[in-house]
Each structure stands twice: as C-alpha cells, then as structure tokens.
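Here you get one chain, nothing else, as structure tokens; it is the form predicted on its own.
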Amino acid sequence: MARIGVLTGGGDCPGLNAVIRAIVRKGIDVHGHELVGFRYGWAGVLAGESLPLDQEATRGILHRGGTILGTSRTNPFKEADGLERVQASLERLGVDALIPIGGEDTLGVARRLADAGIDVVGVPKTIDNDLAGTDFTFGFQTAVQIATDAIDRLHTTAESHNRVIVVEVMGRHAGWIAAYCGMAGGADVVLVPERPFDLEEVCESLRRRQRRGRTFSIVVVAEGATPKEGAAWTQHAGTDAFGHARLGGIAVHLEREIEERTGFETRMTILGHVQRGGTPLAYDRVLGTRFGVEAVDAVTEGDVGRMVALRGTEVVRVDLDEALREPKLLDPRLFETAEVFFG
C-alpha cells in the first residue's frame, strides 16, 4: 500500500475528471492505495494544500469538464527554493509517489523531480494533441467536436450574408485541431503553424471562389499559425510560468488585411477557451479513463518515471524522456488530405 498523490496542471481539459477517478477507483478498489489530491496543480504541491480522494470524493465526476482538483501554470523551478519546498511537502503528507495529469510544462517538471528522486507516472493532456510519446491525448476529439460544431453553425451565418467568417482554434506549436475540425467543417481554408502562410496566396484563393459563383468562404486559423514574412500576430504581451507567449488574435488581424485585399465582407470568431469546456465526449471519457487505469498499475509496480500512452489501440508506458524531446507536430499527410478540400 502507498500513499499516492494526484494533480492536474496547466489549462483545464475535457476529461481530467475521467482519469482522477479512474486512479482513485482503481488504486483504492484493486491496489489498497492511499490517494491524496494536491489543488491548483504545481502550486498546491508547494504550498502543501491537499484533499482526500476517495470513492465518495469522485463520484459522479465522470462527465464533468474542467478538474475537481482546479489546475494553474505554476513552475516549481522558478520558484525560491521550489525543489526543496516540493520535497519537503511531499515528506510531511507522506506521499510516496505522484501522478501529475499535464502537457509538457506539467510533465517537464515532473521529469525533473523524477531527476531528483521522486517516484512519478506523468498522464499526458492537451487539447493541442501535441505531445510526444502518445498517438492521442484525451481532451483533444472533445475540443474538435467543439470547433466542428462552431463551424456548422458559422456556414450558416456565412452563407446567408455572403461573408468570409474567419475561424480562430487553439495550437500553439500544433495544428492538429485546425486540421481536423478543418477537414470535418469544410472549411476553404486551414492555416497551421507548420506551414507559414502567405497572405496573398490566401486572397487569392477566396477570390477564386468567388469568381467560381462561392459567395461564401470558411477561414480555419491555429492561433500559433505565422505569416512567412513574420512572428505570430497576437492581441496579447507578456509570457507565463513557463516562458510561453500569451497567443490570441491572429483572426483579429486576418480579417482586417482579408477585407482590405479582397474588398469581400469579412468577420472573424475566436473560440479560445470554449474548446477546453464543457462535457467530454465518449472518447475522451474513456481514454482518460484506461490512462488513470494504467498510470496506478505503473506506481503500483515501481515502473516509474514513466508517462502512460496510446499507440494504436493499446495503453502503453514510455519514458518521460521520450514524451518530452519535442512537440508532435501535425502530420503532412494529414494537412495534404486537408488540402484537396480548399478553395
């Protein structure tokens, strides 16, 4: 029997529930654990500030968005002394081991305390999809669904005013979402981060539809997407916890130059943090769930300093290194698939 803690970092995610109680229902039903849950992430490991999780404490969780726990993008290692103060609050609670739920900030600190000697079994999550080490991570068919459903109803609006509706999705380093819901909404358009875009190209693009009768046209926008002649456009100054660039707005700017180019009636929409809200679907309620499953059975053996992934249709432990090396990035495949349906 141990004592195992559970946390939850970085931007809430369609799911968190899910796996939360599958570690404690597991750990507590099949492994006799003890299992404690630190709030507000990184930052309630620091301050010491902990709940018990049980049965009663997870019940009817299992469709709820957002974390029981709550979450935040505190970095223990920019912290004064953060290592120690980390080390020793895990001694007074007793932990003996953690399961922090994160993308790679949350999953970055843990391979460092894992260098440190504390026993760790990292749960990838991110909406972005753009993690290493996993084929999916659980929240990102939720956030998709979210977008297509937006882009559904935008055609509409589209279509009736004879607009250019540009669509602003999340993906920083990535564009899986844009591609996706892209390819599953229709769009005419999908601009990602790994392929920088020329304004014009794009222009000219909208014009040739609507000199083939398309009175209409669907933009579909990561919000780390970049011109080739420049940075990412962001509304937003400053960086987080963790050295990011606040990201947001590039929408903002392409409907302005698109109006402007084109002379054609444009608007824009940024969905932002809708896509992280709200009930996860199916999937991503069950993904979570053999993610908790298999990250308990993974303390429970000592295979630690691991993160729990899926390949192919299997749940399956790497290391955290391996997680970590560098973003996954949208496959090119995928984006020329995408390709054949714009303009």
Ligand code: F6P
Given for the second form:
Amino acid sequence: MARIGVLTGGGDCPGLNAVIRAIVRKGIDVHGHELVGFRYGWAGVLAGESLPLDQEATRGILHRGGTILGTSRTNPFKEADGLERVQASLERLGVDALIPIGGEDTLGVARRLADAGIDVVGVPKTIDNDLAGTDFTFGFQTAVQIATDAIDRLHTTAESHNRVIVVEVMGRHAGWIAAYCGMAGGADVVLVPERPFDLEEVCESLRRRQRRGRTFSIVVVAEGATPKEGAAWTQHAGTDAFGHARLGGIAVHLEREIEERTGFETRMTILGHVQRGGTPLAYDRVLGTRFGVEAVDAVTEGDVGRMVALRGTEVVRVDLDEALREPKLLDPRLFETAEVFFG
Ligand code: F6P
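Having seen the form predicted on its own, please provide the structure of the form predicted in complex with this ligand.
Complete assembly follows, chain above in first position.
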C-alpha cells in the first residue's frame, strides 16, 4: 500500500476527470492505496495544498469536462527553492509517489523530479496531440469533434453569403487538430505549423476555387501556423512560466489580408477554449480510463520514471525521456491525404 499524489497541470482537457476517477478506483479498490489530490497542478504541490481523493470525491465525474483538481501553468523550477519545497511537501504529507497528468511542461517537471529521486508516473494529456511516445493523447478527439461541428455550421453560412471563412483552431507546435477537423469538415485550405505558408499561394488557391464556380471557401488555420517569411502572428505579448508565447489571433490577420488581396468578403472565427471545454467524447473517456488504470498499476509495480502511452490499440509504458525529446509533429502522409481535397 502506498500514498499517491495526483495532479493535473497545464491547459485543461476533456477526459481529465476520467483519468482521476480511474486512478482512484483501481488504486483504492484493487491495490488498497491511499490517494490525495493536489490543487492547481504544481502550485498545489509547492503549497502542500491537498485533498483526499476517494470514491466519494470522484463520484459522478466521468462525463464532466475540466478537472475537479483545478490546474495551472506553475513551474516549480521557476520558483525559489522549488525542488526543496516539493520534496518537503511530499514528505510532510507522506506522499510516496506522484501521478502528474499533463503535457510537455507538466511532464518535463515530472522528469526533473524523477531525476531528483521522486517516484513519478506521467499520464499524457493535451488536446494538441503533440506529445511524443504516444499515438494519441486523450482530449484530442473531443477537440477535433468540436472543431468539426463548428466547421459544419460555418459551411452553411459561408455558402449563403459567398464568403471566405477562416477558422482558427488550437495547435501550438503541431497541426493535428487542424488537419483532422479540416479533413472531417471538408476545408479548402488547412494551414499548420509544420508547413510554413505563402499567403499569396493561399489567395491564389481561393481565386482558383472561385474560377471553378465555388463561391465560398473554408480556411482552417492552426494558431501556431507561420508564414514562410516571418514569425507566428499573435495578439498577445509575454510568455508563461515555461517560456511559451500566448498564441491566438492569426485568423484576424488572415481575414484582413485575404479580403484585401482577393476582394472576397472574408470573416474569421477563433474557436479558442471552446475546443477544451465541456463533455469528453466516449473515446476520450475510455482512453483516459485506460491511462489512469495503467498509471496506478505502474506505481504499484515500482515501474517509475515512466509515462503511460497508446501504441496502436495497446496501452503501454514508455520512459518519460522518450515522450519529452521533441514534440510529435503531424505525420506528412496524413497531411498529404488531407491535401487531396483542398481547393
Ligand atoms: O494545452 C494546449 C493548448 O490548448 C494550446 O493549444 C494553446 O496554445 C494553449 O493550450 C492555450 O493555453 P491557455 O489556456 O493558457 O490560454
């Protein structure tokens, strides 16, 4: 029997509560562990702010979006005596091992804690699906479905008005959401971070489409897409505790540029955090549940410094290092398939 701490860090993601519930249910019912939750990611660990996680605390949460633990982008290694404070807090609370649920930043902290001798097993989370080591992260499919539903709606209004509509979706380093929802929603142009774009070429493809009698177009753009010449467009200044710029707003720029260059009436929609909120799809509840069960099994077996992952249809364990080496970028073959339907 062990006392295990659970936390959710970084951006929230549909399916987080399914992971928490699975860790608690398997951890208590099968392994006889004691579980505690830390509030607001690493901030709660630093502050030693915890709550008991038991069957009662996790009842009725499977279908709920967000995270019952709260989350933050706190980086303990940016805080004075961060490592010492984490160690002291775990010692004071009698926590033997941690299961952090998060993306590259949260799991990057986990890896450094593992190097310092703390037992951790990570669970990969991000709607962006850009974590290496796993074929999919939970939350991604829900985000894709939300974006696809939005594109379906935007299609009818674009067609009614003979407009170009630019739809901005999330995706900092990778265009997984853009490529998937673009393909599912029948987008005419998809712009992703992996393929810097030429605005004139984008406009020319819209003009070509117009010449073929298509009087409206849908352009999907990932927030992290960049032009061939120049840097990413964002409406925000500053960076978070992990050094990431706050993205968002490339669609504003594209709306103006496309309208000016082509003369086609253009409107933009930024989907933003709508993609992260609300009920997770069944797929993400199941994946989150499988990850949670595997993570608590790994802690029980002492198989630490690891991350649970999906490979094909199997849930496996990989070294945290493998997951964090570099972001998992879009498979070029997937993009080539999407491209068949552009224009
Ligand atoms: O968690 C990933 C993500 O959704 C990115 O796609 C996006 O750039 C970022 O989080 C937004 O973060 P925040 O919620 O802090 O604005």
